[in-house]
Amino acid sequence: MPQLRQSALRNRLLAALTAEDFARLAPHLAETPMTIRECVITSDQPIAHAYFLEDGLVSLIADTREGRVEIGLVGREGMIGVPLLLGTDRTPHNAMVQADGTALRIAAAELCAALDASAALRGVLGRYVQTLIVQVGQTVYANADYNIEARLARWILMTQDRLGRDELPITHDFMAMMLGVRRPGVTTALHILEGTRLIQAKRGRVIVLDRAGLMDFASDSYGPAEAEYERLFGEG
């Protein structure tokens, strides 16, 4: 694999590292494809690798008696394998690819060794843990206090943030899992957002037509987690 150049990478965590800390990780990072529905971390199993996403989406998923539900969403702003940063090698949650992409993969042992060698590296990745905690908290809040349409608007905005484009590869199955509802509920919510000309829904795709309108629809279920990320990782 050609030598990685930090300035050429899209992952915001790797971009935020000092040159010295990036050099610690770079020899151990390997580009790997991320294929939709691939489970990159399996619940209650040892985590073999961490993944710094360059493109695509990964859902953090809880298996419940009522079915699978998404509790977190990760794109090029983040990484998969956060339990490793907290001193444990497994999690009760799955991490499943939701949109094809690529990631830079590192073995768990190599990442942990780098963390032990650098307090600065641990600090950067620890700040990411904070942003993920806020995101999960906002998901709990949204699921408790907002209707399906507002939660769907929030999730479309989060997906657009991570993919950086208006046309999003979203299936009804993933939307139902994300919202913790049945497919008919997703269909109704999509019709409502389409009826107000915020989106256009096609087979396996959603096209964002009015981002500002979606933000109004999502209200304060969207925004706090994003503001926290920018506070900790924004330029300047």
The other form holds:
Amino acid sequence: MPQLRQSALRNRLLAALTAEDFARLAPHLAETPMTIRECVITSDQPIAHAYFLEDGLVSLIADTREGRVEIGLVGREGMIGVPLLLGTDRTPHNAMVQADGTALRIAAAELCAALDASAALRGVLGRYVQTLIVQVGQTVYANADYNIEARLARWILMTQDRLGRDELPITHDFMAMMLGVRRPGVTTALHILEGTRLIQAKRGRVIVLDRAGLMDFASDSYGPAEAEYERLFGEG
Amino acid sequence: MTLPRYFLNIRRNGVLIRDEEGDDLPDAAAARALALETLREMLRLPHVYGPPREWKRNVFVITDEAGTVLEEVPYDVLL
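Alternative state: the form predicted together with its partner chain, after the form predicted on its own:
Everything in the complex follows now, all chains and molecules, and the chain you saw is the first one.
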């Protein structure tokens, strides 16, 4: 196992740690591929590992009798395994991979031992929990006040932020789940964003053409969560 | 055994919006049932889909994998 260099990592939480805290975690971090549809956390089951994403996308999902609804989105800005930070080893929600990538994985016991040993580590990861709460709050706001096209615009922006590229590997099924609607309902929403040249939709892919236009479309459903993240983790 | 795939294309203002991905369903009756479920959801959630006057003239054009039109379901069928 080659030694991990903090400066070479893409995960923004690991990058934000002090050198001492990074050294505390590094011997326990193992690079792990993440494959689409893989469940990295299963509802109500003990969480064996936390995942610091380097690339790819994971959805936090509420599974209901009516269907699945995405409640949170995590990429290289975040981690999977927040319940461990908060003193519990399980959650009623699932975490499922939505775009292939890699993560650095750490056993739950090793992470908890490091948290107990370092208030600074707990502080950094606690501030990530704050950004996730704001993100989920903005999703509640978007779902209460915005139509399907605006919500789709917001979510495409959030996906682009996390994957860091213009061509996004996302299917109608995934978009329907994140919007909490039936799959055929996505077709017209995509068509409306395409008609205004904000995106190009292909089978299994969405290409972002006009990011500023998407931001106008998403209005203030997009922005506050991203600003909160930058306030806490931005450079300088 | 893999299920056949059905496409719920949408005709709006004379333009056919192609369903690029479709759904794997047991038969054409299930495709029609999905169209009707989607329309019931649209009626139930006007804050998501907009009020019916904005979409009631649309039509689902259901096709199979060969592109053959199997059925048309006007959106106002439930109104």
